[in-house]
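Given as structure tokens, the chain that follows is alone and in the form predicted alone.
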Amino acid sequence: MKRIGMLTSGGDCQALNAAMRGVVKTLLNNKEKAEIYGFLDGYKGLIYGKYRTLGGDDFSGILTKGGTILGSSRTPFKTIQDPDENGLNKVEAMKQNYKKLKLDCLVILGGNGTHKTANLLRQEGLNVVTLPKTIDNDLWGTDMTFGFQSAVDVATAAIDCIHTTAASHGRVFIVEVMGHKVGWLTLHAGMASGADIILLPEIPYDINKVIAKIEEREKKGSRFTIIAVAEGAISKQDASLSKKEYKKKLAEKIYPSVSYEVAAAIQEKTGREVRVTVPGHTQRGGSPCPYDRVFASRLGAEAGKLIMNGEYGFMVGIKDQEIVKVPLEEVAGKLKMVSPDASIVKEAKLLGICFGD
């Protein structure tokens, strides 16, 4: 009998349920007797012992369901070893709840911060298997994360819809796509929707080059321009500031976000009418796309296999289209960034897309 704890941590996304379903179906279909304990609202459930037992029926009919049946929350890694407001040692509390339930392993679904905490628990002696969830596709050790392709579809659809109104009114439209530190989502959605300009956190932009692209399009007869901006995009001027100076600027909140700052600069320098659209959390919502349903199911199946074999301390990912296991210590704390020299960036530039650099 395997006693398995399961939790989903960090921001939600599509295919979390599909991935958990994959784990449980694999165990049950291979005659592995298992007791599943679902911790509620991420690491908070493990810290405070809030869970519910789950059976096979709980994982039936959830392949296409977005969000997470267990709930989620953000429990920052930088404060995970600090006592809570009542003086509780959170790491020790997680260990005690693990031991109290006599768990054989924890299955943890999450992104970068989640994996840091998962690796800490591994170092503390707990058996852990993780699955790579994030719409940002920024986890080290895997070519893809589930939730990413679904979010690309949502963001692409938003930019597609903007095209018609932008063309009708002859406006510059900015669509702000999620991604604080990494720009994979903006890059893919921007290319898929035919954005003219894409601004990413990894490639600081020069506003004058952005404006030059708009004017170039106008001279060629294009009445509108579509700009896809990652929420963490940064200008070359701001990138030259120290961390302290940049934080001070952000704290002043002159603009709601970088998209509005870009819009104001374009309007001031060109007199062009600019509109900003922010799809926001719609990018995390809705049913997972077919790719993510298949991908998350494959990851779940491999995680179930690792559990049956007693192989712990791994993240299940994908490399060169094959599902692989990656040691947690190689994953935790590393971000997979968009390199300015990446082939996809060079190819986008060949298509005429401007990155403001």
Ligand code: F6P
Given for the second form:
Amino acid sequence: MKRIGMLTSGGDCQALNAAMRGVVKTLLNNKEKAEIYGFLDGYKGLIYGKYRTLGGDDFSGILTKGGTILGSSRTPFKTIQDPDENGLNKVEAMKQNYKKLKLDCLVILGGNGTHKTANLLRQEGLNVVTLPKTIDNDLWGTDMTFGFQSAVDVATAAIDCIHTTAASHGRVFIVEVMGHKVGWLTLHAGMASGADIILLPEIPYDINKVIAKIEEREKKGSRFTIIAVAEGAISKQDASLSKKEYKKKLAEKIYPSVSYEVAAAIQEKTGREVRVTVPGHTQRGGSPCPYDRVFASRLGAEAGKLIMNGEYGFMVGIKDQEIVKVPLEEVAGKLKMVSPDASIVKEAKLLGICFGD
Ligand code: F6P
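Given the form predicted alone above, I would also like to look at the protein as it appears in the form predicted in complex with this ligand.
Following is the full complex, with the preceding chain placed first.
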């Protein structure tokens, strides 16, 4: 009999339910008796002892369901070791609730911040197995995170729709794709939808290069241009500012986001009509795509196997198509970013996509 605590933390994404179902199905199919305690709203549930006991039936019929049956919230790692507003030591509280329920392990589904806290709990002596979720695909130690492919589908569909109206009106269109720190989602959705210009946080742009690309397209007879811009895209000028100066600039909120800044600059310098579309949280919503359903199920199955073997302290990920276990200490605190020298960036450039660099 295994007593398992489970939680989903951070921004949600598609296939969280599929992954949890994969863990539980694996345990039950292999005659491993399990008592599951589902902590509600991420680490908050573990801190404040808010949970539901779950049985096999709770995980039935959720393979295709978006969101998370446990709820999620952001509990920043930065302040996890600070007392809460009532003076509660949050890390001690999590340890106590783990002990009170006599848990054998925690299954934690999350992204970067979540993994830092999971690793801290491991260092504090708790048994932890984690699963990599995020539409940003920025977790170190895995080639892919679940949620990413589903979000690529949604963002691609948004840009596809913009294509037809941009063509009708001969406009420049900017579609802002999620990703504050990394540009995987923008890069993939941009390439999948035939965007002409892709701006990423990792490759600072020069607005004159962006404009030159628009003009070059017009000279060749194209009436419109599609620009996929990551939430965290940054100009070369802003990238040269100190962190403090850049934060100050953002705090002034001259533009709602970088896309509007790019739009205003193009409009001002060229007089062209520019429109901005922000699909926002639609990118994290809805049903997981088939790839994510399979992928999250595979990850869940491997996590179930680790639990049955009593192997803890790992994130389950994928490397070269194989599901692998990666020590948590190797994952926590590292971001997997788009390298400007990555082969996918070089290939995109060969295809004529402009990165504004
Ligand atoms: O979870 C990742 C992510 O969707 C990022 O792509 C995005 O920048 C951020 O979360 C949005 O966070 P929130 O849902 O808290 O607004």
